[in-house]
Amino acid sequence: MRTAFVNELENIMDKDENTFLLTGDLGFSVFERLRERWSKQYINMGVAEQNMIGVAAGMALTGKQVFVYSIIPFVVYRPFEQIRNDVCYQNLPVRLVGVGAGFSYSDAGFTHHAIEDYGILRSFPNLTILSPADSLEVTAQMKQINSLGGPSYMRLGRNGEPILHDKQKFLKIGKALELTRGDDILFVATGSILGKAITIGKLLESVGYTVTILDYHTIKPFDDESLLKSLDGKRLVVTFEEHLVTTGLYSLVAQTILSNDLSIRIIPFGIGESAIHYSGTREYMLTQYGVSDQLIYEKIKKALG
């Protein structure tokens, strides 16, 4: 994924001259090239991040269209009161880029687990929120990002994350993806996780149900119309998510669920609240939280009974 959005950024920024890059002391072996080439366009601001977002902010003001990349905790969680003030109530068109989505820092233990962010950030105005699978949606994302004209803030596992599309979809920002359509059970995914979601399908359709997934790409704003026109005769709606459920994308399926009067059981795979102290792979993290293929295949067949 990261690498994908250091292609398309630069794609956008030999375009425009209006575009700049802002990084807290970040990017060493994944900026060089940018930096050489564009280096007026490109600012390393230190550690110092949340000077960082108020910089952004400014230049924004001027005409500038910023992008500000970090890693998670430090773009998002660290200028938490900036991103609030200066951007999101301002409604500037400063476009923050978070690397590392959930258990991607797994072995940097719970000061790089980003596990609260897009939870945080559906709170603040205007902002769009983008939760890319792969490096394919990165691109298509990224190609329309510009049209947002308010903030945006875009969360991106590491690298190499496995392409889950056969080929580059038509993907729209705020309209959520299905990959496939199934009487049974339905399956709402964000993130790279949406790889479990797609093998976990395929083992259920093997033993006799068939599965609807949505790729839900944009967490805010939420495509409430693709979720209810997918509850149709479902008998169970699952969710995917590398975030906590409690604030995540299962708080925004059950409350358009409820909202609308509508009864049917849905089971969340996420994070929980409680904090493990300690660290390991990514799927060692996730399998501490329940989210492994073996025990969501068998929680969902047992909930099919």
Given for the second form:
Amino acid sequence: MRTAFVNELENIMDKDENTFLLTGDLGFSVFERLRERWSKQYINMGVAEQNMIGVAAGMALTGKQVFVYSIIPFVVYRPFEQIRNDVCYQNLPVRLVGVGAGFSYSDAGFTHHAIEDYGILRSFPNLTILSPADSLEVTAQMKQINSLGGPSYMRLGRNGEPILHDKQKFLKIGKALELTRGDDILFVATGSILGKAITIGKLLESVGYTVTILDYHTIKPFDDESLLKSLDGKRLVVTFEEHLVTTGLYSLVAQTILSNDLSIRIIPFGIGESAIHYSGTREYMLTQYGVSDQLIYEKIKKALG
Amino acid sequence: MVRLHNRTHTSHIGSEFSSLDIMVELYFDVMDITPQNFSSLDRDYFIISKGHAAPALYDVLFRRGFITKDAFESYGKEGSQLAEHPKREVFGVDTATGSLGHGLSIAAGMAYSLKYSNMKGKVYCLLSDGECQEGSTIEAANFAGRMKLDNLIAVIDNNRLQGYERTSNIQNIASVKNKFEASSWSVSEMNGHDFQDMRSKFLNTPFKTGEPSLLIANTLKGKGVLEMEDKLEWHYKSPSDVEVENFIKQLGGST
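Alternate state requested, the form predicted together with the partner chain (shown: the form predicted alone):
Every component of the complex follows; first up is the chain already shown.
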């Protein structure tokens, strides 16, 4: 995902001398070419993230498009108030880009786990929140990103996430992508964990159930319409995310269903509430929260009776 | 402003009176910002990082022709755009502020952007002495010095009183001066109530090519009203009905 992001950013900077990249001292082996070529549009802001966001806002106020890059906790949690007041409140074209979605940096421990980011950010005004599932989605979103007048946040994995789409599908920011269409179950997923939804969907089809899969590559604005349309006739809704379910995709889906006077069972797969004091591989961490192919499959089968 | 605060019972009149003269000097004598050029990018900029002094800025914007008298007097009324802290919906305001420690970063981002685009505008940023305790202010000072932003002029309203303490009991102004100097800023002092002194200092900026300038403006909280001067409680109090006439008389106004 990171490589796709950098390639597209270079394409943008190629055409637009008013696009900038600020990094919080991160990007080893990623930004070397860009730094060489655009030495005035690339700034390593050092380990000072609050200032980084404020500077980005100041540049945007004087007509610039500014990408701001760091690991998610450092680009979202540390400068939280600068994002709220300077960027979102003022509706400025600042493009926050965070790497390390969910447990991408699982071994690094709790300080580096990014499991609350879009839940927190969805409460801010004017912000478009992007949660691509693979590098093809990153590319498609980057091609549209500068047409957003206001701020955006893009949640990236690290590198080497599997490609989940056969080819570059038509993806429009703000509109959920339907990957399969079925009658029995609705899967709603965001981010690279979409891969699990696709795998489980195939397993269920092999035992006679058909599944609609909606890919929410955009968390905000939330596409209510696609969700409501796909609910028709379904027995069960299942959400997939590498994020706290309480403030994440599950809560968005549940909220939409309830506020439309509908009643249907929803099973959330994601991160539970409690902070965790252990670390391990990404798969290990997810399994601790019941998010493994086997556990998901068993739980869904049980729910279907 | 005395009447405004009397009517709305809002805080911070002391902080407004310590910085009002600085804003008057900048808007009427120094800066290239007018209602006519405000929509252009190629001009000077003013960031009121101590957003709680916004009513002083509103008064200046009114007298400089940015906003109408009616708009100015709508301050504190329901539905008014003129809140206790400023936002860009008010014509003439360059950025929203209100939380301390944000303004200098925004100002530095503007200054870098103007230089990059070969625009000659300067960015003026008004800070409170208290907000130099914010780590982000020091982050911004580092950045501006490192990027050689000599089109950035910061002014500290050194009124020596913060919200709940004598400022020097928390952090001495000498320590602030040292931090800016160590970050490659040129620093000078001025009397924040002496228009001639301020004029000569501002016209001398940048003090050094390739360095941002810091002016420590020595001021009095509540300047101009004996009962308010250098009194911490006027960070919060508003003039009572009984006090209004006396205060206005001391300020040389007519009641």
